[in-house]
Structures are given as C-alpha cells and as structure tokens.
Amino acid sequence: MSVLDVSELSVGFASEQGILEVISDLSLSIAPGETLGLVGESGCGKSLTATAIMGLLPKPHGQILGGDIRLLGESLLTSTEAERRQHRGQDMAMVFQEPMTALNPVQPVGRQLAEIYQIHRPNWSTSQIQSRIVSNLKAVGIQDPESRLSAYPHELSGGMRQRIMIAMALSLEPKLLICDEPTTALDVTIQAQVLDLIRNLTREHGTAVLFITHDLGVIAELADRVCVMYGGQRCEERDVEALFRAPLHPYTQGLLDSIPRLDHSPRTRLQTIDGQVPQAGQFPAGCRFRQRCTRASAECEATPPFVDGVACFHPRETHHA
C-alpha cells in the first residue's frame, strides 16, 4: 500500500472573479521508502500541492475543489480538523524552505522541539522528552546538542537551523516527509550534507518523501521518480534515470536543456524557455504549455491525456519518429 495517494486533486482560491483553479486533476503516489521529486518553475503549484496535502491551505480562500488525498489509505479530506492536526507530526511532517520563517524567533529551539512531544506524547515526562530531543539532534549531525537547546534561531547558522527543522519533522518518525526546497538557501557544502541526512534517515525508517525543488541536480541525486508540474498540472512522471536520459515532454526537455554543463564551451549562452508560467485564471485552453512550446499544433488546443508517463500530443518519441 502506498503511503500517500493523491487522486485528481484540484485546488482553487476565492477571488473577486470567482474561484480560480490553481491545481487541476493532479495525481501522484509515493510508496514506503521512496522519494518522489516534484519539479517545475516557480508558480507551477509545487508548494501549493504540499500545503494542500498538509491541510494548511489559507482559510477561507483556499479550497479543495475536487479529488482526494489519502494517507495510509485514509482520506484526509473527510477527516475532522482535530484528526488532521493529529496526523501532522504523527504521520506526516514538512520541512520548509526557510527555517527562519518556520521557527519561532522568540523561543529557544529546545522549547520548540519539546512542543511536539507535549502535544503528541502528553504522558511523557520532561526527562523523557529531553532525552529524545538530544538523541534526535545527534541523529541529524548536531554536535554538543545539549548546548543548542537554549539557543534562539538567529544564533544558529543556516545549516544548523535546517538540521533543527529536519529533527523537528522526524521527531515522531512520520510515514510521510514533505521537503519544500529545504536546501535552496544553503551553500553547496551544507546542501550536500542535508541531502545525505534526508537520504540516510528516511532509508533507516522507510519514510516516503515528497521532495519539492527547482534544482534538477538535487533531483538526480536524491529522487527515485520525478513528477514534473506545469501550470498546476502534471505533465510528466517517470523514473529519474529514464526522465534524465530521454525526457518525453517538451517542458521537461526545456528544463534539462537550461542546466549549465561542464562539456559546453566557455561563455556559452544558457538555453531558456521563452515566455513565463501563466497565472491562475489566465491558463490557455487545452495544453497549458502550448503557448511556449516549439512542438505545438492545432491539436494542442485540446487537453492532452496523461498516457505512459506523459501528457502531450507530441512527446519526444512521436516527435522524432
């Protein structure tokens, strides 16, 4: 059984023009111990997908318009708010992009770590909680963790704060870990350490991971499968090796072509995808990528079905046939 099953999920926001659908008919699943990479440009709906799964859509404007989200076989959309709060931390947890905005700046990190156990393990003693926190901090590579408990977030480095966030997310050994660009603000050395940390800890516990990023290099190193989003829709989903070796969707091809490569001549101009991601309410009819696509035809004015890992009337294999 999959840890997470998202089926035809649609998410919208109330506006003066009515309900604007931002995510449309998104489906994905993650098995125990598997890492699914979710990639795409800014504005494609990656973080909103994570927010919807966690039940943290801004109220009252954010709304689930259709579909289902199942965690360990249980629908989260039919759960009460109290049940959703119980799931968060206990069964699923999230590591946010910028720990300085996710951590409370006026509380020591030890108190913030303890709060998880006070909510989900109310029968635990203070000494039990303290012992577990110290153990968790050691597990994420923090030296002399006892001395860090009284520190405030601003007194710690960026890498240290992100390790605190990961320790917080993994406190109760959740079955699902969502990482929303957790390495974006870190230098490459700390980034590599954080990726190794996530990989090792999730393998030890068989955790399913949804890893959101715009960095395809990170995806190549960490993910088992990749889901590419564009305009709030899934346009390609395949095993990571197959996708990097022979991307089918022209958008995926464009993303890969934009990566700087060591085998290119010096000062070679980077390739780009002309145009930008359309905003909600301005999506074109049919394929949402067609206005930026070099393969677009009249056929693309209809919505392409998702078949054999790609939603495209002119995937790579057909295009080059």
The other form holds:
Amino acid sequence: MSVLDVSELSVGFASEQGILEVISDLSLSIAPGETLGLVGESGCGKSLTATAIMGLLPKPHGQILGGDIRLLGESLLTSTEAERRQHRGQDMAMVFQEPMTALNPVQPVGRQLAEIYQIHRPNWSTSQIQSRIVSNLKAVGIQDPESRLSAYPHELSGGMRQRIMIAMALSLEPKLLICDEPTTALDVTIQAQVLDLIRNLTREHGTAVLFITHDLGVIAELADRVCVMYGGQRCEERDVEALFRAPLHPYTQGLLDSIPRLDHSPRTRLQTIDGQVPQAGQFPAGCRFRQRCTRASAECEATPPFVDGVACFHPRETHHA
Amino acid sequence: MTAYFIRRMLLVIPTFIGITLLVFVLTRLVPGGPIERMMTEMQLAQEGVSQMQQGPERGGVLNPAQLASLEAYYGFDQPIALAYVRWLGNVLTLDLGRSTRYNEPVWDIIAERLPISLYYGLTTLVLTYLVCIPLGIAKALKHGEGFDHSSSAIVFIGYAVPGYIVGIALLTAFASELEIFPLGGFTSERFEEFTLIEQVQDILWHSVLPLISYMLGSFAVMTFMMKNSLMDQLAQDYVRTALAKGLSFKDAVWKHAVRNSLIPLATHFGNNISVILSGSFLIETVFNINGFGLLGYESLLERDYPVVMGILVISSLLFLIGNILSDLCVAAVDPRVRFE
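What would the structure be for the form predicted together with the partner chain, rather than the form predicted alone?
Zooming out: every chain and molecule, the one shown earlier first.
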C-alpha cells in the first residue's frame, strides 16, 4: 500500500474574480521508502500541493475543490481536524524552504524541538524527551547538541537551522516526509550535506519522501521518480532515469534543455522556453502548455489524458539530444 | 548588555543638561516674565484707580531701584550662564526653587500633584494594555468578521473624538443628568473622614469618567498595533512550522505568535509612560483634576518659570528613563536584540 495517495486533487483560491483553480486533477502516489521529486517553475502549484497534503492551506482563501488525499489509506479530507492534527508531525512531517524564518525567533530551539513530543507523546518525561532530542540532533550531524538546545535560532547558521528542521520533522519517524525546496536557501556546499542527510535518514527508516524543487540536479541525485508540473497540472511522471534520458513531454524537454551541460559546446546560448507561465485563472483550455509549445496542434485544445507517464498528444519518442 | 545600559544611563546626563539649558535660556530670552506680569497687574489695578482720580503722576509703576531689587530677588540680574549653573546646582540638591506665583517651594507644588498624575497615568497605562492587547488579539483572529468591524468602528470613533470632548459628554450624561458619577475632582470633600475602604472607593468613583476620556485616544493606536502585528506574525513561516508539528491553531497563536507580536508594543512602552504622566491639561480642566498637565499649562501662562523648569526636570527625566525602559522591554521579549 502506498503511503500517500493523491487522486484528482483540485485546489482553488478565493479571489475577487471568484474561485481560481490553481491545481487541477493532480494525482500522485508514493510507496514506502520511495522518493518522488516534484518539479516545475515557480507558481506551478508544487508548494501548494505540499500545503494541501499537510492540510495547511491558507485560510480562508485556499480551498480543496475536489479529489482526495489519502495517507496510509485514510482520507485526510473526510477526517476531522483533530484527526488531521494527530497525523501532522507524527505520520507526516514537512521541512520548509526558508530555515531562517521557519523557527520561532523568540524561543530556544530546544523548546521548539521538545514541543512535537509534548503534543504527540504527552506521557513522556522531560528527561526522556531531552535525551531523544539530543540523539536526534546527533543524527542530523549537529556537534555538541546539549549546548545547542538553549540557543535561539538567530544564533545558528542557515545550514544548522535546516538540520534542526530536519531533526524536528523526523522526531517521530513519520511515514511521509515532505521537503519543500529545503536546500534552495543554503550555500552550495551545505546543500549537498543536507541532501545527503535527508537521503540517508529517510532510507534508514523507509520514509516516503515528497521532494519539491525546481532544481533538476537535485532531483537527479535524490529522487526515484519525478513528477513534472506545469500550470497546476501533472504533465509527466516517470522513473528518474527514464525521464532524464528521454523526456516525453515538450515542457520536460524544455526544462532539461535549459540546463547548461558540459557536453555542449561552450559559450552557446542556453535554450529557453519562449513565453511566460500563464497566471492561474488565465490558463488556456486543454493543454496548458500549448501556447508555448512548438508541437501544439488543434488537438491540444482538448485536455490531454495522462497515459504511460505523460499528458501530451505528441510525446516525443526519440532520445533526448 | 549591562555595559550598554550603564552607557545609556550616563548619556542621560548630557541630554538632560541639553534640554534644561535650552528651556532655561528660552525663559530668559522671551519677553515677559514674572516681574513684567506683576507690573501689568499692578498697572491694571492702578489704571482703575487713576482713571477715577484723573491724577497727573501716571507712568511707570516701579522706579528703577525697585525693579533692580526685584530682579536681584528673582536672580534675573545674573548672567544666564551663571544663573543656569546655580539653578542646576540647586536641582542636584533637589531644590527646584520657589514658585513666583505661589511663593512656595516648587518641589512642594509638584509633590502635591505628582501622586494624582501618577495615579491617572499608571492606571491608564495598565488599563490600556489590559484592554488593547486582548482586543487586538481577538480582532486579529476574527479579522474581517462582524466583531472586527463593529469594534473597529467604536475604536475609531474614540480615536477621532478628542478626549476632553468625550469628557464633557460623559460628564453631561453620567454626572449631570444621571448623577451616577461625581462632577469632577480627585476625591470628595469629606475624604479625610472616610475609612480606608471608603477612600479607595471614593477615588475609583471619581476616576471612572476621567479614565475613560484618557484611554479612548490611546485605544486605537495600541489596539491596531496589536492586531496588525499579530496578523503579520500569523502569516510567518514559524507558525506554519508549529501547525505542521500538529499544534492546534489556537496553541500556535498563543504559544508562538503572540509573544512575537508583542515586540512592537514593547518598543512603545517607555514612550507611553512619559506621555501619560505628563497628562492632558484639557481633560484635567474638564474634570477639575489638579494634575501635572494643568499645572504646567497654568505656570506657562503665568510665567512661573521655576515651576515650568521643575516640571521640565521631572518630565524630561521620565522621558529619558522611559526610553531606556523601552530598550529593556524589547530586550526582554526579543532574544535577537542584544545591545552592545
């Protein structure tokens, strides 16, 4: 049984023009121990997907319009708020993009780390919690964890804070870990360390990971499968190797072409995708990429079905150059 | 941190000298003073007499010798610098001089009013925080709902109408028409004969209407500062982190967002102390309260410079200490603030 099952999820935002559908018919599933990479440009709805799964959509504007989200077979949309709260932190946890702001600035980190146990393990004694936190911090590679407990977030570096966020997220060994661009705000050298850490800790515990990023390099390194999103829709979802070797959807190809590569001749122009990402509410009918797509035809005015890992009427069969 | 506050305390000295020197020089340079005021009064009295007598010897009320002795009496014959140094020396020994109007020590006049101003100032301050913080929190949590809009309307009306107008309206309604509250004053006339409990009741009874007038103005600023600050904090990432841990929204607000949202209010704390202690002479006039505001206003009109300077000494010290208190408050609520 998969850990996470998102089926035909639609998410909208209430605005002055009515409800804007930002995510449409998105389906995902992640098996235990598997890492699914979710990629796409800014504004394609990938972070919102994570927020919707965690049940943290901004209220009252964010609304789930349809579909279902199942965690360990149990629907999160029909359960009560109290039941969802039980899942948060315990069965599913999240690491956010900005370690600088994700911790409460006026509380020592030790207290913030202890809180998750106080919520979900109310019977545990303070010393029991304390020793667990210390071992968790050791596991994420923090030296001398005892002395860090009384530190305030501003006294720690970005990399250190993100390690603390990871330790916090993994406190109760959740079945699902959602990482929303956890390395984007970090230095490159720290990025690699943090990625290694996430990979090792989740492999160790068989945690399913939903890894959100716009960095295809990170995906190649970390993910088992990749889901590419465009305009709130899934356009391609396949095994990471297959997708990188031979992307099927024109948008995926465009994304891969826009990465500088060593085997290309130096000082040539990088490929870009012409046009701009349409705003939510201004999506064209049918395939949302068709206005920027070189292969678009009249056929594309209908919504392409998702078949064999790709939602496109003209998937490329040939190898990626 | 300690070094910083010691430095701040030491900085109070030059600032204090600067403020008092400026005002002292101004009192000497502006035309008119206690002597001129007395002369005008005498002149007015004499004119009444001389008009009846139609006497020939009109003109100066005082001869130059009298004038000089008066100036010597008030110390106006000395050069400004010397006079200021003398005055400052006296202040250091807690001697603020004698009022030219009442011919009483300034210290006594101030000491008589200070408890009244302190009582109103501190009560207003505490009540304002007690009401504005919970109200601001409630408004932030119910943003855009009926409660938010209706309380905003009331708060804005209170902000738009000056305190003394509110005072007059309250007096007319509750003291004159309904006779629930007294017409003014700090205590009843027979206050001395009351038992302690009756005295407390009496003061409270007298202070309900003035306190409402005092508070209404500061309500809007504090309430909205609290509301906006909390709404800002609720949108912060760390609140989302707290929710992601499995904390309920209510707990995330109280355990995480509220303390962060108090930081801007803490920066205002010291300012509020000094502003509130100086009182409002209009409200004091309406309610016939003998506080600092009224005293300052009257002594300015009467050119009672020793009293003016005495009030300035106390209010500037309060202001300077209030600023340091603000810093202390900020450092207390925000661990990121470290004064070096």
